[in-house]
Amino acid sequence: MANFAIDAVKATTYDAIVIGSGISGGWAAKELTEKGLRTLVLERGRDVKHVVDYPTTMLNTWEMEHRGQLPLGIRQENPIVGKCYAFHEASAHFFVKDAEHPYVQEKPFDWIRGYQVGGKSLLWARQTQRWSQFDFDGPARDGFAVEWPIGYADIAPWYSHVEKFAGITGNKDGLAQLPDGEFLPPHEWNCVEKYFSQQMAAKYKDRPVIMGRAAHITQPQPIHLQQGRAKCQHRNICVRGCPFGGYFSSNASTLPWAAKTGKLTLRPHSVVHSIIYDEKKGKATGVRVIDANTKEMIEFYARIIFVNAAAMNTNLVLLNSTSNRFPNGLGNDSGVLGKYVAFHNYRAGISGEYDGFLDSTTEGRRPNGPYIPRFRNVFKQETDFLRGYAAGFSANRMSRTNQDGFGVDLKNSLANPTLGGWSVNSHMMGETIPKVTNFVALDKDLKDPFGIPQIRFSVAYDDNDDKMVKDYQEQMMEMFTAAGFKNLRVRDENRNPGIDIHEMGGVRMGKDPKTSMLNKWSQLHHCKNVFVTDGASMTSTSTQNPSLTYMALTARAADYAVKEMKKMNL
């Protein structure tokens, strides 16, 4: 019997375990398997194979049962995920429905999740900007949160590493506040976008309008062809899954690459309950998993563990990983686990019209748009609020179609719409300040369908966020007016935190183990063989879309972890 027990343990033992298969989990799998580690990737949701499991990707709207719309019943059953811009008939199968995985809201929080192999890498907006040193310096300068233990120089080579593999389109803009990367050719501007950029450059020294940087292959390189990926077709239906691999996802890129090494074991339907801590060895030895189909508890073992379950679920896993040594969650000697949660503030926007360039219009589609990098409080504190915001911009020719008639007349009317002027729009992308009052915790009574405590959210906006919204509206009103745009309308949607899908923190990096969970290598201060490299690890949020930084942090941590393993330090 003893031999059977030994064999059973061997069968469930790996060099590394990765919890989660989304953007950061996929990168952990790629980097660890490439370096020779037998790696188990645990995914709580179903399997989604590239191309094969994209059921709507080649459908025309009229081929869908509800023409792309969701029935009223589904909308009523999903008041939270139903707010997400990407939730519709063609993509609903990639989203967690409200009733499937409940959570507790002490304060309103719209938690958007994708539980399947690839996670939200199938659904993300694909914007990819590097942080600058100014972003890393923010907490030290104004005293909110704790100092980052790393700076731009530490992560810059890893940005390059992941950009080359993922495929990032962009322009070399030479901005100190938004460093250039390893770019594929940029997307084209339309005439009004270019006009707005030129007008802002003429009026302001510090408010460049640039073409967005995005994870789309505009010119495939050998490394992309080796992945089986092709040029982006500009279909703009990315949330259905891309059969061409034109945008970066774990499904199209990192997971197949890891599988080719022969070192990857991917196990879907595996809900992680907790991490196993061995008090005699003083380290984590494995992971407890509940099989989503059988509800059986299974244990898997490894020398190193990467926790990439997505920010709030990573908090949940660590909070639920209790022991005599860590009664308040794995590695939580500091007491900060689950605290200092932050997010991005997308509440505000502005729209208007422009009656120039009436001899021009747009043709085709583009999965990207212009971007206004942060220009407030970058080099010094200059406003009555802390940190700052970036902004998106778009311009489109308005049109009207006559839908009267039948047959050929109707077809001709639809094919030849009456053109109006141009609509112009912008939306805010603001940084929020990590605060101890913004936290997540485990509910003491309520359980999820797997018997795991539900996560409880207490996260809210504050006065700093309100001041930032007001400033964005004032500054964009000034900028749009300077460009000659008319009929301007500012908005504050007062949306709940979370719907922006950039929640971060709770397992923050820092220099001092007394005030942080992770060191400069994304490694738990008090449990050295556990690494966290998803959004939970973020000390602050800055304004950039965060996924590129998660990728770089993951590749950097994996490189360090393997080197430490070889030294027998892990």
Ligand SMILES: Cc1cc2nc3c(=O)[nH]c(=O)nc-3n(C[C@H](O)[C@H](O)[C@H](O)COP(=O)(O)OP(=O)(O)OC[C@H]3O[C@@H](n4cnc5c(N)ncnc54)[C@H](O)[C@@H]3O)c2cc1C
Given for the second form:
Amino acid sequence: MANFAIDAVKATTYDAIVIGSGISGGWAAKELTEKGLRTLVLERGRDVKHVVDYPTTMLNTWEMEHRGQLPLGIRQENPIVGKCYAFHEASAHFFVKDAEHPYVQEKPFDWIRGYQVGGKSLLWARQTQRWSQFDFDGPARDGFAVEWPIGYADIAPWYSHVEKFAGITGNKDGLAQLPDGEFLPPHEWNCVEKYFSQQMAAKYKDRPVIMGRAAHITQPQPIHLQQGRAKCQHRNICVRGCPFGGYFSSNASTLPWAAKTGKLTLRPHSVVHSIIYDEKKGKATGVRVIDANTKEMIEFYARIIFVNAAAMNTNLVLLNSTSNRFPNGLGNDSGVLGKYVAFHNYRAGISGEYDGFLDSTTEGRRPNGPYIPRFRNVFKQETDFLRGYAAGFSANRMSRTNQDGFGVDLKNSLANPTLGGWSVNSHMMGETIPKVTNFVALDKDLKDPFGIPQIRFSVAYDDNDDKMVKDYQEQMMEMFTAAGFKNLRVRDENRNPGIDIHEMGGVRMGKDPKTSMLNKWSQLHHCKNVFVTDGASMTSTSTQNPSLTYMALTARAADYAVKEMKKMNL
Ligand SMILES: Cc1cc2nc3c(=O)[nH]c(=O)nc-3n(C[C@H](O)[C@H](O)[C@H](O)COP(=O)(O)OP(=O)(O)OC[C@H]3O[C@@H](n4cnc5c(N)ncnc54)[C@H](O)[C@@H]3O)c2cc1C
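Next block, the form predicted in complex with this ligand, ref. the form predicted on its own:
Let's see the whole complex now, leading with the same chain.
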């Protein structure tokens, strides 16, 4: 009998466990398996195999039951995720259904999730910018949150490492506030975008308009071909999953790469309940999982654990990992677990029209667009709010199709739309300040369908965010006017926190274990064999799209963890 027990433990024991298979978990799996670790990836959702599990990827809009739209009933059943711009008939299967995954909104928070192998890497808009030293300096310089324990020099080689593998298109712009990376050739401008960029360069010293940097393969390198990925086809229906692997997703890239090592075990339908802490050993020994199909609780064991469940779920897992030693959540001696949550604010935008370049139009599609790096409070404090915003920009030729008539006449008029002027658009990408009053906690009474306490959100905008929205509107109005754009309309959509998806914090990095959860290696100060490398670890948010930084932090932490395992018997 005893032997059976030992065999059973052996069968569920690995070198490493990774919780979550999205962008950061996929990177943890790749790095750890490549370094020879038998790695178990636990994913709460179903499996999504590259290519074969992208059911809508080859469909034309007219081949879908609702022509790409979602019926009112589905929208009404999903009041939260239904607000996400990317949720439609071709992509709905990669989003969670609201009713199946309840959470508590002490204050309104639109929590957008993708629970499946690959996580939100199948849904993301693939924008990838590096942080600069100015971003890491933010909290200490401006006196909020805590000081970052790392700087640009610590992460720069890891940005290069992940960029080369993922494939990032971009232009070397030579900007101090947005360091260049290992870029594949950039996407092309259209004439109005180029014109706007030139106008801004002539008028402002510090407001460059650059081509976006994005995780698309514009010129495959041997490393991409080895992954079985090909050049991006500019289909612009990325959210359905890309059969060419033209953009980076865990499903197309890191997970199959990890599987090829022979060291990966991927277990879908495995909802991690908590991390097991062994007081005698003074470390975590494994995780408790609820099998989503059988509802059975199973334990898995490993020497190191990477928590990559996406920021808020990572908070939930740690808060739910209680023991005599850690009654308030794993590693939470400081009491900061769940606190200092921050997010991105995309509330504001501006649109207008331009009546130049009427002899030109665009051809084809482009899965990317121009980007205006942050220009407020970068080098010094210059406004009555802290931090700043980046902005997206795009210009498109407006067209009208005449839908009258039948048969050949209708086809001809649809194929030959009447061209109008150009529309120009921008949206704000603002930084929010992590505050102790923006937090998540476990609800004392309510449980999810797996018997796990529901997470409770108490997260809101503040005065700083409102001032930033106003400044974005004023500055963009000035910039659009200077470029000769007309009929300008600014907006503040006043949407709830969360809908802009980039959730961060709660398990922040910091130098001092009394005020932070993680050290400079993304390792829990008080439970050294547990690493957190998703958005939960972010001390502050800056304005860049965050996922590239999670990838780099993950690869960096994995490298350290494997070296430490040998040295410190982790
Ligand atoms: C429409 C959209 C557009 C976006 N655009 C961009 C962009 O342009 N640039 C950018 O940088 N980011 C963008 N993002 C955000 C980006 O997708 C996330 O930052 C990124 O996926 C986070 O990686 P992650 O590994 O932390 O989480 P995810 O990719 O969400 O993966 C987390 C995984 O953990 C699993 N999981 C959760 N809880 C548990 C549990 N208890 N047990 C087991 N498994 C669990 C989930 O099912 C999921 O598969 C976008 C997101 C969306 C939805």
